[in-house]
Each structure stands twice: as structure tokens, then as C-alpha cells.
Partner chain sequence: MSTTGRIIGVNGNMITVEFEGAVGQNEVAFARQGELRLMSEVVRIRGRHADLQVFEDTTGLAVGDAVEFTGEMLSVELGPGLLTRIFDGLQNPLPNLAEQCGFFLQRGMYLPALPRDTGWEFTPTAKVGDRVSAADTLGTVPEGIFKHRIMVPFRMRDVLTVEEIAAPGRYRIEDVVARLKDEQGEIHEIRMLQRWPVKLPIQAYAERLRPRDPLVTKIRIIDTFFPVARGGTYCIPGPFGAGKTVLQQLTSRYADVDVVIIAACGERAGEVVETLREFPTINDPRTGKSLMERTVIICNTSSMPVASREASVYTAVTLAEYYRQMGLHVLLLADSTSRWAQALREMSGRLEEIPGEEAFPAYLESVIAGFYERGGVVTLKDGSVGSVTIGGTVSPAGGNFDEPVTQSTLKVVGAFHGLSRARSDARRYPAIDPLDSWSKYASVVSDHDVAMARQMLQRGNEINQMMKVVGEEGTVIEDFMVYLKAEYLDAVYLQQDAYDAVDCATTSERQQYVFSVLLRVLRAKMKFDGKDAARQFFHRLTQATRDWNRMAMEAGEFKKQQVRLEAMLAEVSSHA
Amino acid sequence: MHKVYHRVDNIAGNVVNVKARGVKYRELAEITSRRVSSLAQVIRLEGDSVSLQVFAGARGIATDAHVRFLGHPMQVPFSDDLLGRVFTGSAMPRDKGPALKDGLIEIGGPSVNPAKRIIPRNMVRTGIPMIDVFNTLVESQKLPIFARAGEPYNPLLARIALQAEVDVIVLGGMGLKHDDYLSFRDTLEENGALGRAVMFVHTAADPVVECLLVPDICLAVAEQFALANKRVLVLLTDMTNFADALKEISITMEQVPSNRGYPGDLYSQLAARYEKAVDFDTAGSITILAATTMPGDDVTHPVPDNTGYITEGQFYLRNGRIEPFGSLSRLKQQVNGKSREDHRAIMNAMIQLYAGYREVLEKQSMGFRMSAWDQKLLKYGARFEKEMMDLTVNIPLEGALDLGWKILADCFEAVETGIPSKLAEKFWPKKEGEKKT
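Any chance you could show this chain by itself in the form predicted alone?
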């Protein structure tokens, strides 16, 4: 039996305060007031003073409301029936399908014991050259996509959801516009990928507390799929909205603000989610790719700044493309030497030459005369941006490497690229009539 409390001390925004004993942090409660009934979650404990965030908002709740604590934190149903379904941020059906009630699991548990993890060793192929060739995504990696507002980070995540060579996609939306949610759903459905995906979507019109639940629900479900020996890719968008929800609640709770009003435990809150990325030694894996918008394109903003200390690199999305300078996958060395022997050589040469192209653009803008080498770099840079950097390009890794050789051969002589002669002799495209060695 769970105690029922018949008095609410005060209500501040969507936070209800009651006096209660024997209550745990993150425990759920049911609040009933006249004709209003809503779930709430414990977000602060101070002695016998308990603060609860009401999921559906505190409108209609009076001080004589009945508060019944349920004795457990938020739970989400888990089974293979989740695949192909779309849910709200509180795991209620959004797709008008039946509610799932079996196999309940708790969310927000601890990270996996390091002793149960293995060193990342497998790449996650996405069909996007700027990822597969230049900053390879690795199983169990945690990577953010840093972008300013307006960049196509959601279409990029949708493409990755379609093309990533994994078993299960878990997509979590936080503060999504309704048309962005529909775009995700329709893209996956029209391309036949919804059957291997499950979506938990909080829209901008939904209660703020549901925004906080989305990453925990997604990662709890992903963990169960991974324990069933599945390779799981978790796509989260947008973690800045998640942090803003934390800030909104901390302000309501009258907590002392930290940098730009965010709570002092922002780093810990973000790390608790990102550290769920894991490659189990006897089961599957969880890989996390999370969009993080940068207000004012400011990488020193508290959300991207803290994220950078937690994750293993980052993708910078600028002008609709993944920027090669600044983007980094710190684990790519674990896998790109195993993909094909020319992978690292192509990666290094093309980026170095593209850096030269960017310098030539600056010279050109200042009116300097262009040399023959500058003209080669200009030709190369234009092709690199169009055929490799453009996010509409969809090509397997081996095809992207072959394309890299072709672009280099069309713009330079082999000795001008800095690629080892042994590799050039084997992979350099031969001109018509020229015998292969």
C-alpha cells in the first residue's frame, strides 16, 4: 500500500510541493484534484519536503489534491512490438496504435560497468562520405552534431537513420516542431526503415518534463535491445532543448544558477546520458549521435562546451555540409586502418589538399595572381565540395574511396598528392591505353 497525501503546500509553475516521508528521488506520483488527474515525478527532496514536476502541467490542481506515490520511477514497456511505433516523451502512443503494457523497465539507471565493456572496434557505415571516409563513426561511440539554428541537422539524422548499417534505430526528439516530427516519421516510413526503428517524440507543445524523459527512455530501450545482441544507434535531437528544459525547471525550483542560467550540474546531467554508449563484451552495442544546436553559432555556449568534454569528438555542420576542419572522430583510428589499406592515405591527402584550396580562395579574394598549382587546387576544391562534402551524396565507403582516387587523378599528378608511391601504384586510376602495373 502506498500512502496518499491530502494536502499540497504550494504550487509554483508546474511544480507541486508536498510534505511526505519515505519518498525516493525520481519516484512517480499520481495527483488527483477534482476532475484532474496527472502523473508527476519527484525532482527534489529536502527533509520531508518533496517537489514534484507535473507531466501535464499544474493547471486545475488545487491545494486539497490527493497525492499518491507509486513506489517506482518512470517505467517504459519493452518488447519487439516497439519497433515501427511512435510514442510521446512519456512513452504513450503518438501513432494511434495500442498502448503497450508488458515488459516494463525502469529508465534512468546507471551506466554500464566498465568491466563489461570492450574497446570499440567496428565502424558504423552511414553512406555519407564525410563521415565514413574522413571521420568514421564507431560502434559504442558518443558524438554530437554541433550546428547553429537553421542547419539541416534533422534531415542529416533522418538520412543516417535510413542508411546506417545497424540493427535498431532509437530516435528521440526533444522540443521538435510538429513538421520536423512528421518529416522524420514520413521519411522512415516511405523508405521502409520504420520497421527497425522506434521513435519517442516530445514536441514544443508538450509538457517540459517530457523533454527530460526522452533521452532516458530512449537509452533504456536501447540498452535492452543491445542486451538482446542488437547493434543499436540512438539519434537524439536536440540536446540544447533538453538542457533548456533543465534550466526551466531549475529556475522554477529557485536553484542558484550557473553559467547563463543553466543548473550547476549540467555537465553531470549530460554525461549521465552520453555515458550510456557501450559495446558489451557478450552482447550488442549502443552508439549515440546527438544534435546540439549552438545559439549564435557559439561553441563556448554552456551546452556544446560541456558536451565537448564528454564526447569522443564532434561533427560541425556548417552551410549545409559537415565541415572537415573542426570535425573529429577520436576513435576513427580504431577502424579506418582495417577498412581498406588506402583509407588513411586518401583521408589525409584529400583533407590536406582541401586546406590548400581554402588558402587559395583567400588569395583569390584579395586579388592575387593564380599560379598553375593554385588553379589545380581550385578545380580540386570545387569537385571535393560537390562530390564528397554535399550531404545528398550517398555512396558506400569503397565507392567513396574509389571516387577520391578519381578526383585526385583528374586534378593532380600522383607525386603532387603526397600519397605513398606503393599505394599510388596500386590504386591510381590508369588513363586509357596505359597498362596497369
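Numbering follows the first chain given and starts at 1. Note that the rigid core is defined as the largest set of C-alphas that superpose within 1.5 Å between two forms. Predicted model only: the values in this text are computed from it and were never measured. First, how it differs from the form predicted together with the partner chain.
After superposing the rigid core, the C-alpha of residue 363 moves by 2 Å or more between these two forms. Superposition on the rigid core between these two forms places the CA atom of residue 337 2 Å or more away from its counterpart. For residue 409, a C-alpha deviation of 2 angstroms or more is recorded between these two forms after rigid-core alignment.
For the form predicted together with the partner chain instead of the form predicted alone, what are the coordinates?
Here we give the lone chain, stripped of any partners or molecules.
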């Protein structure tokens, strides 16, 4: 049916060139050489010269490789049979299950018409005070976890996936360590969540560029579930590997890099994926949580930097805790005004005071005398870290707000907290034997 080409002209990096006619931009091809065979995608057309990005890597591809163009861009099968299954980064079965062939959908489809979007409105409860109280996660949000390699971002993702009330979990692994993949799988299984999950896992052992397909596959599948009225949570880990694969291809294609070798369109590439997060007016939703490791623990590195400009906030995971500074849920105000009337006040006051505590710590480390106010902040900061920040704390939002008032009242006078007087009158816990002024 489709013509097979037998001659590869150039091989550079993971890109090969063939001479062919009638080929479409972004079309998929199968490339078969003596040792390897792989899917490849058209990334440039110049006259009759076609550049193909080889997903399994060009290693082992010879000039006499067979190239067969498939006449369509990348597709994945979609049906409820996906649930409970594990696939590779190119959507081939990784478990022992059967290959799926039905309901093929194209990946990387068009974006949602902004006029059809609605304002996000539902809080996603996680039981983690640093999220629920201070940076509330909202259905349809896109949010990365910024962390240094080695931080427990994968267990955090898994925990949120389990505690959040969602219908479908889609996990996309990019350069995922095999152990981490297994522990994801086991955690979901132990908690009976495997049956509502589907995984597309590219491991650290797989060819680097193969991870390029993972976000698009996950999001195309998520979109179908969402259109079928499901609330979908997509977990992507680690998006820095995805960006690095983009970098590799662009360098091979001799594009002028913009910043530390990354291509100038990194922002657009990442945005095209993250913007798939959506709450459909008359159907389901897609929420995206993505681990983004920061090379050199540097947020200004192009990957976290561009990500931060795209997502609706970020969680910083540092020393096993979600940092209050820098961490931000930009959608929180959509929901924290209606959760409980004291929610915003507690959130603001506790963070501002904790900022004060951090300053005092600095002063203390320089050996300065602590004023009475400093002492209060020190007491407060220690309790805040132990009772709110620690990731083992697992309480519902309301409990966390009550705890917030208690910690504040144990450490301060109401006027020192900056909480609007009216709210303080209502919520400030009364000390025994104390009369209200």
C-alpha cells in the first residue's frame, strides 16, 4: 500500500534523512534496519529530502534501512480497556496484556477554544495542609512540582493521586527509574487504584527521544476520558527529561539554541502540553501534576523557568517538605473564598508570620539579640514547621484551619497577626480567664 524506501542518505544524532515524495509533514514512518526497528516522525521537508526523528534512536540504523511511511501522524488506541494497563513510551504494551488496536485517536490534537472554557470551581482535597490551606489544588489546574533530583516527588505524586477524588489516573513516565515505576504501580495496586489508572512509561533505560511522545499520548487519552465525563488526573514525571529530549533533537537539527542549548520554542512546546488541562463545561476535566526536576537546584534553569511561566503555580519540594515560599497555587482564590470564611485570612497571616520567622532565623544565626517579637516568631515558626509543613501530617482542610488559629493564639496577640479585626473577633480562640477587650 505505502511505498517503501530503501535508501537513507544521512544519519545524525537520532535524525535520519531519506529521499521520498508525497510525504506529509508530521507523518509517521516505520524504519527497519538489520538490528532495530522503530517508529519515526517527519520533522522537516525540503524538496524531496525528508528528515525523520527516530523514536528508538538512530543507533544501529544503517543506510540500507527500509522506511515505510504510514500516511498518518502518531495515533494511540483509546477505550476503557486501557484502564489497569501499562504501556511503553510509544504506547506498546509493557505488561503482559494484549496489544490494543481499536479506537485509534491522533495525539497532539488542537487546543480547546478559550470561549468554551469555564472558570475552575472545584477544590481537589489532598489532606496535606501545605496544599489544602496554603496552595489549594483546583480541578483542571496544571501544576508542576519543582524539586532537586532525589526529593520524594514521585511518592508525593502518588499520594495526591490516591487521596484526590478522581475517576481516572493517567501516569506518564519519562526517564522514570524502573524502581520508581514499580513503586508507583505497587502503590496504586495496594490501594485498589490500579483499575482506574493507565500508565505510559518510558524508563531511564529506553532511548531518550522515545519519551517525546509520552506527554502527548497521556494527554490525548486523558482528553478522551474527560470528554466521556471523567475527572482525570494526569501525572507526568519528569518533564525535565522531556525538555532534554527536545533539546537533543533541536541540536541535531542545527537550530540556534536560545538558552543553555534549549530550543527557542521550549515555552511553546511545554505550553502546548500543559494547556491541555481543562474543565469542560458539559463534560469532565483534566488536572495535570508534573514533576520537574531542577538541574543544579536552580529555578532559573530554562526548564523550570519556562514551566513556571506556563503553569498555574508550582509546589517547591525541598528537604521533603513543600516550601511555603515560592510555592503557589494561582487558582486557589477560585475556591478558598467559599471553603470557609477564615481560610484566606489564616493562609495570609500564617505565611507572612512564617516569613518573619525566617528573617529572625537569619538574625539569630548572625548572633544578634532576640527581641520579644523575635522570640514569638521563633516559637511560632517551630510549631508551624512541625504541625503544618511536615508531609506526614494528614488532616482535612477544616481541621487544619482550626489548628492554624490554635497555633496563632498560642504564640501571638490577635493584632500582631494582621488578621482583619472582624474575623479575629469571631475565630480567635479565647484563653482561659481572659476577657475580651
